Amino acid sequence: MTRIIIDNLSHKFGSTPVLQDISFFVDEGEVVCLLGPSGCGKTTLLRIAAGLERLQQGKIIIGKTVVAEASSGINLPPENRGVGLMFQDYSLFPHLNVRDNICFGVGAGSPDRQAWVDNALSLMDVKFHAESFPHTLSGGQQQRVALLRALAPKPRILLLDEPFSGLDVTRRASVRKETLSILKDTGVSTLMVTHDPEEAMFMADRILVMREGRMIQDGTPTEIYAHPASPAVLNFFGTINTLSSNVADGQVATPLGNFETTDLCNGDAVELFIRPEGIQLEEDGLNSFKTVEEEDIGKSTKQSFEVVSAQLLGNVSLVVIAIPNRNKEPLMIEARMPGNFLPDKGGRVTVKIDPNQVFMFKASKDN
């Protein structure tokens, strides 16, 4: 079985930490995606995967083989690593045509080597531009030919860095998908950076969330996305909806209503967070807006907000309300709706909440 294991690594650029106690794996045939802001330290973590940085702290084992480790001095350069790289940039050689390109370093004399690019080209779409040179690619076109470029000489690991970045939003979904099956059809194991949630939820087996340097969450989409392991990684997947509260009798009250908690103790300070697809609103017909009193916090009878904003992006609608907040100003709330939900501004509406799109934390400065 061929796996790449990152154990203990960390680096710094002159004295300035990058990356801090990076552990884990990618199991053979597994699609795990680095995701993280821009700066985080995800390109760098990469590149030392590959042998193109040298690492500085850790140990790096492909298969059974260490490549690298930095207290016996090992480091294997990146063509005895047996890994494939793909840059964002793409890199084709623009003397080369699509075919060559692929084949470059390789070779394609034999039978076998051949069918395999045969069949590549066609699953990728891109059969009838092999004698083609690279400017005179689309963007898609030049992402699928550097993809089999990368798997041509059958690595045991493929590394992408950004892939999809340099692809308009219609073409970057059905590349993508292509790019997904040929991975999983070719069975490498692969680690994949991108700053994308919905790329990463798409393409990976598992994610690896990223924030300035450190892992701050390992788990299948699922995972990530419904049982957030903090409010950093909660906001990798869009606007969250915040709300400051405190727990008192098992229950923290909002002028959004109450919310259980069993994870939280009597008097803690909480955050409270509101994903806008978990906010599901319906015209009022009433005339008057009721203000929240303190008294009414937490209450389960409906209230009526007044609607700030309302457009259509597309597919859903969104919709910003106001919130009372005591004698404070108004909190301003998103909520997305699907399809065409466009309720006039300064009219009102109501509010129920999708329990499991609320999340709640104890209140930190580290948040």
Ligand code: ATP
Contents of the next structure:
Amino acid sequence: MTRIIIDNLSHKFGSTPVLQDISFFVDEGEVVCLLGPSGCGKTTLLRIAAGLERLQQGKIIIGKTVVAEASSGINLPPENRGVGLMFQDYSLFPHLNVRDNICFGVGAGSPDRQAWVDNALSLMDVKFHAESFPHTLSGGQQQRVALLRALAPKPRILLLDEPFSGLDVTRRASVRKETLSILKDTGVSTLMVTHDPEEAMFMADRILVMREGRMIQDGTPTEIYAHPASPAVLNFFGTINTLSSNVADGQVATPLGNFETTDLCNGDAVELFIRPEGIQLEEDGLNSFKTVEEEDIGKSTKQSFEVVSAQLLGNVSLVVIAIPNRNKEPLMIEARMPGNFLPDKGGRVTVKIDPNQVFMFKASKDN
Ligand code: ATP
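Hand over the structure of the form predicted in complex with the named molecule; the form predicted on its own is what we had up.
Every chain and every other molecule in the complex is listed next, the one we just looked at coming first.
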């Protein structure tokens, strides 16, 4: 069974630690995404796994082979690790045509792999371009060629670094779908780097969320989205509304209503997060709802709030509402409504909150 295991890996550039105590595995046939902001160490981790960067601490096992181990000094070169690599710039050989690019790592004595290449060329719709040179291809076609080149030698593990970042938005969705389908058809274990949460959600069986050189959560896309382990993971999925409060009688009172908590203790200071897509607004019957007053905070559920701005962003509308906040400046809360929902600026809307999109964490200076 081919899987990759990264065990207790740490890495420094000079005296600066860039990866700390990283341990995870990619199981046979799994697509695992390393997700994290720019500079958190994703590419470095991929390069160490590939053997392009020397391992400093920890161990890497591919299949049954220890390919790198700091304590024993084992460090197999990239070509002996059985990894397929694809970088964001595709790195195609400009002087080789499409077929020769794809067959580069396939020996002439591997007729079955040559046949695989022919079949893959037809399936991926680049057969027509087999004799073309890379610079004459579109970005999407170059991406397919790079993917096939990485897969052609039948690697034990495929490592992909931001494989869709060079494509425009309209092309990206279809290329992702096609790529996932070929990865699942070939059954290759894949470790992919991305900073795009939507991409990770679409591609991954499991997502490893990274921050500042550390792994902060390992879970399925649903687990990561529905049960984020920390505010840092939550923040990664885009803007989030943050409210501060305290627990009293198992409840957290906020200007947007009361929320129950079973995990936090009475008296705890709490950071409460609400995703913009978890706030549903309504324009109807505005006047039948009373305006929130300071003494209502934490009590009323049927309040109306002032619309500060409303913008159509394509398939969603971004609406900002002002929430009275005791003696301080009003809180600006963002809601994302599906489709075209553009209430007038200065108008009033009522608010309904999806409890599944509310997250509470004990307040901490690290949040
Ligand atoms: P991005 O998404 O922007 O590519 P990343 O998460 O892949 O970011 P890395 O490229 O792994 O992050 O970089 C991690 C940190 O290590 C960064 O601060 C980067 O500047 C630094 N770094 C990367 N390569 C080197 C190097 N060869 N020498 C010194 N520092 C480096």
